[in-house]
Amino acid sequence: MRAGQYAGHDAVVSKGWWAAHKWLLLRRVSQLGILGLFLLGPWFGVWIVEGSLASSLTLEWLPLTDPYLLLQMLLSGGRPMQVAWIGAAIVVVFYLLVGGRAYCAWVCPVNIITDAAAWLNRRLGFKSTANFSRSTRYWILALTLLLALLTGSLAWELVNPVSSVYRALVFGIGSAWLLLVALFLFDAFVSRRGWCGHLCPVGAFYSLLGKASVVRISAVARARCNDCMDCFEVCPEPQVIRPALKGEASGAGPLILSPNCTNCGRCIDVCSKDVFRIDTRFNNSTNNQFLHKTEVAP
């Protein structure tokens, strides 16, 4: 990214606007579409999906349960019904396949808020003043589970921003809106990508599912990289890119194997050299690169 240009400028020029925003737009369709399905019932009386992201029943036969919520219920002394166990098993299997933190990028409505805050932060060139270790989210995750155990309640769910989005849209102005506004301001002006990237226990929980997930982002054409840094600029977890993109000399394969990769696809969007693509964990051979530096066109 050259001075004065936004991340992805070269990709728009070389690939066109749609190709440079495809995965971003698909994610927004996914996030808003899922949220819309949940709101059809309360808003219009069309009950395709009943419940919320915590626990739902689709078309009166498909149960889906947030396994993080189920774990809190168990620790609080609750006895989940069989349908909750089935719903949680379906969700766990799904994210073991597509990547645990795909939940963050493709489902979680809070991601829209934090992405907007990150965009504003980049545009204003605002320097964040607060830095948190990325391991902080795991400590917060442990704390939420400990709270459930000690209090016998779902204490975290009272302030969970994911649940707050749903409450804010269904019940209107209230404390939920204030929480979401505070989250936006925090990410925009205090700590860039602070919530999703460093603090959110929901993301921390789903990253644990992502350790063994099948679907991965691959820097399959990393030899083409021209070090523009656009992918690092837009990635919500930029630390996950380098081992795959720059690890050829040390024998590292091109797959991004970190469980904190959200499989959002923005690196694919903004790369003018088409370095990245969606792949599977079974395709991580260093001999699988289809373009080496000696083959790069001038």
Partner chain sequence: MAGSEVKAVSRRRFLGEVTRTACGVALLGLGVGLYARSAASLPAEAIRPPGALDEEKFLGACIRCGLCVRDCPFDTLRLAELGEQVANGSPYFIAREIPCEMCPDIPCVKACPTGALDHELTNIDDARMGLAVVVDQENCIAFQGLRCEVCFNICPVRGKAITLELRHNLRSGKHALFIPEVHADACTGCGKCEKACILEEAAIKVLPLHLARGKLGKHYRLGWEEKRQAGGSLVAPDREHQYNLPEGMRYDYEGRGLIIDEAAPASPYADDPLETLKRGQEGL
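Got the form predicted on its own; any chance of the form predicted together with the partner chain too?
A single chain, with no partners or molecules, comes next.
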């Protein structure tokens, strides 16, 4: 990123605006589309999906259940019905394939808010002041599970912004708006990527779930990287990029293996050198013949 330019400027110049925003747009379509499916029922009486992200029924046939909530419930002593087990199993298998935090990038409604806050933060050039360790979220995750065990109720769900916000959107707006505003202000002015990148236990759970997921982002053409740093700038979890992008010397493969990568594809968008692409976990060879022979930029 040159001084005075926004991240992704070069990509827009070399690839055109649409290509430089392809994954971002697809993601917004996915996030809003899923929300829209939930709202079709209450707003227009078209019941394709019922329920909420906690548990839903699609076309009165396909059950989907949030495994994180199911886990909390099991710990607090609940005994779910078979349908909840099936619903959770489908979700687990899905995210095992596509990457746990694909939930964050492609489904979670909070993501739009925190992305917007991060954008504002970048624009204003704020340095975040409150710094948490990125592992805080795993502590909080453990805490929420412990609370369920100790209180015998889904204690975290009393305050969980992720589910509160979705419920508020789908079941009618209540005071959960305040949570949205609070999250936005926190991420924009207190700690950049503070919520999703450091605190959210839902994201932490899904990152654990996707630890061995098949779909991964790969810095296949890392030899072409011109160190513009745009990908680091837009990435919600920038620490995950370095080992793959700069790891050639130490023999690391080009795959981004950290489960905290959200598979958002934003790095693919903003890279004017087309370094990144979506790949599978099984393709992590350090010398990609195909690329070396034909694609390396002159």
